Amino acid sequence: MHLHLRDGGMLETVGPLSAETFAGAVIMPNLVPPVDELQKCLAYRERIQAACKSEAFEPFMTLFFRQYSRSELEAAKSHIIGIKLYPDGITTNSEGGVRKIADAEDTIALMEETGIPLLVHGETGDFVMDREERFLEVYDHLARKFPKLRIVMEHITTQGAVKLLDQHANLFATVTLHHLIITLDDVAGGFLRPHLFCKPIAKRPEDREALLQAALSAHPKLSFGSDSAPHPQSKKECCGCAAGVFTAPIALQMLAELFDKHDRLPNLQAFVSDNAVKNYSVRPPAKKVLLTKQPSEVPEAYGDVVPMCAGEQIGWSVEKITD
């Protein structure tokens, strides 16, 4: 429920990556330029379905947050799933964001009265690893201004976050894969791991022990979005570093995995796929797909973009995939 396919080229090799094994995707709008219009939202709608031909799979769509008028939103409305606001330059491509969120709020209370969703990064400019925390503040003021707004706390990392979900009925979460295994010591402890560098960072491990307990027991307001984010190899490894971990094809997997570690196996499929079908009200395309326990190995690249894993064995396989 959280998910970037990029565009061209890039579209095309990663793109039938999710749609062979999820039903749906919540797709993020941080294009250049950004998709901020309801016409460019169809088009690119129409691009993914070209780029993933005969899959079952069903693009949900955003817009990026910026000041838009009534009939905007009640045009939109049946073709997206949600507004996604980014505060300015904070992450990729989020150059022409959010600078106050006072700014913002003509536009939210439409979003409120129009039932469209807010979908939020939610970081500060703050020191960096306090950016998501020093935020939760602002999810509070919205979530009491704002009660019948849904929101959506995107790729939470912290502990606190994880706290304020059960504070507020109007908020709800997404956690990826890469928050749920690693630590900022995984990135940057030892040698610098680019693959693993993201926004938000990964935090300590208290934080990432309070991801996973929330997703383990399939908390009903926290659904799995990868946050899967591919980048050229050449941007990755190199000056400047690209902020992205790149999950899709081996996301299903590594959750069996670490779910089975922990004797949770039974509550992969709500965390997966139910709470978000609930959650958003949403009809995905019927997918079934089998897992099983049998080691598989990464490939070093998928095209020109380097996975999680990249040559390392996992323990689960896909083994069928049925509509």
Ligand code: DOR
Given for the second form:
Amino acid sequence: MHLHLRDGGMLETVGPLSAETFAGAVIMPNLVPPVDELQKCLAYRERIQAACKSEAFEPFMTLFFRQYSRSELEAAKSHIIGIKLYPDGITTNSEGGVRKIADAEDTIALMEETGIPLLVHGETGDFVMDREERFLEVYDHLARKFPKLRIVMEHITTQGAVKLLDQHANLFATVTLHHLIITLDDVAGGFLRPHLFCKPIAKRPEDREALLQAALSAHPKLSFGSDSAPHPQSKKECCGCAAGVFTAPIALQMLAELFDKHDRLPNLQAFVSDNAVKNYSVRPPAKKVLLTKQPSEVPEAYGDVVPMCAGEQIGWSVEKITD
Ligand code: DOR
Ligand code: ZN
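Output the form predicted together with the named molecule next; the form predicted on its own has already been displayed.
Every chain and every other molecule in the complex is listed next, the one we just looked at coming first.
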């Protein structure tokens, strides 16, 4: 869940890597221009399916949040699993997003009525380490005001967000692999590591610990969302590094290693798959992935995209995939 596949040549490079080991993914709409019309969304879905070349991979589509009319929402409903709200300019390709939540509420009310979930990039324009924490009051407000609206706090990074999850029945969340592993120290505590730079930025050890405990215990309202976000090497290793960590091809192996290290392998299936299926109400095709405790080496690059942990060894491998 929560995947950036981009378009064109980049989609051709990264699409098959997700389609191989995952049965489905929630596809983010932050293309340039954004996917904010049903026709664009359907055409994008076709391009994804053509690039992925796999029957056993379902792209669950989303629209980019803007003011939508009731008829637009009704027409889109059976083709999308949610609408993704980005605050204007908060991250990669989010220009044209929401400036004031109050201005979004007419559409949010229609989404509640039509039963379309709201997926949110929850950050304000405050100091970078406080952006998610400050946004929690927005989640709290929306969850109370729209009790029938399903709200997914995408890629949470703070202890506060984990706590909020238990306070509203209609609030769900995803967490990435990297936010379970790194803190800001890994990004900027020594040499700057551009391939770990993302939004929301990795936080403090206590935040990582809260996220990790929630993931390892397979908290039923939390699921894995990789937020795998590829950028060409030239856009990462430069002055003005783009935000995004590319993890799609190594995510399952690294999650297996992490859950094994903490003796929680039995909870991996719920965290990666079962919780996601319930929380997003999606039905991916059947797929079995056999993971084994055999070391594998992370490639230096996939095309011109450098993955997290490039060139390093992981303790686990994908041995076999069956439909
Ligand atoms: O780091 C990020 N990269 N965070 C996002 O929210 C967007 C993503 C991207 O599209 O590159
Ligand atoms: Zn994302």
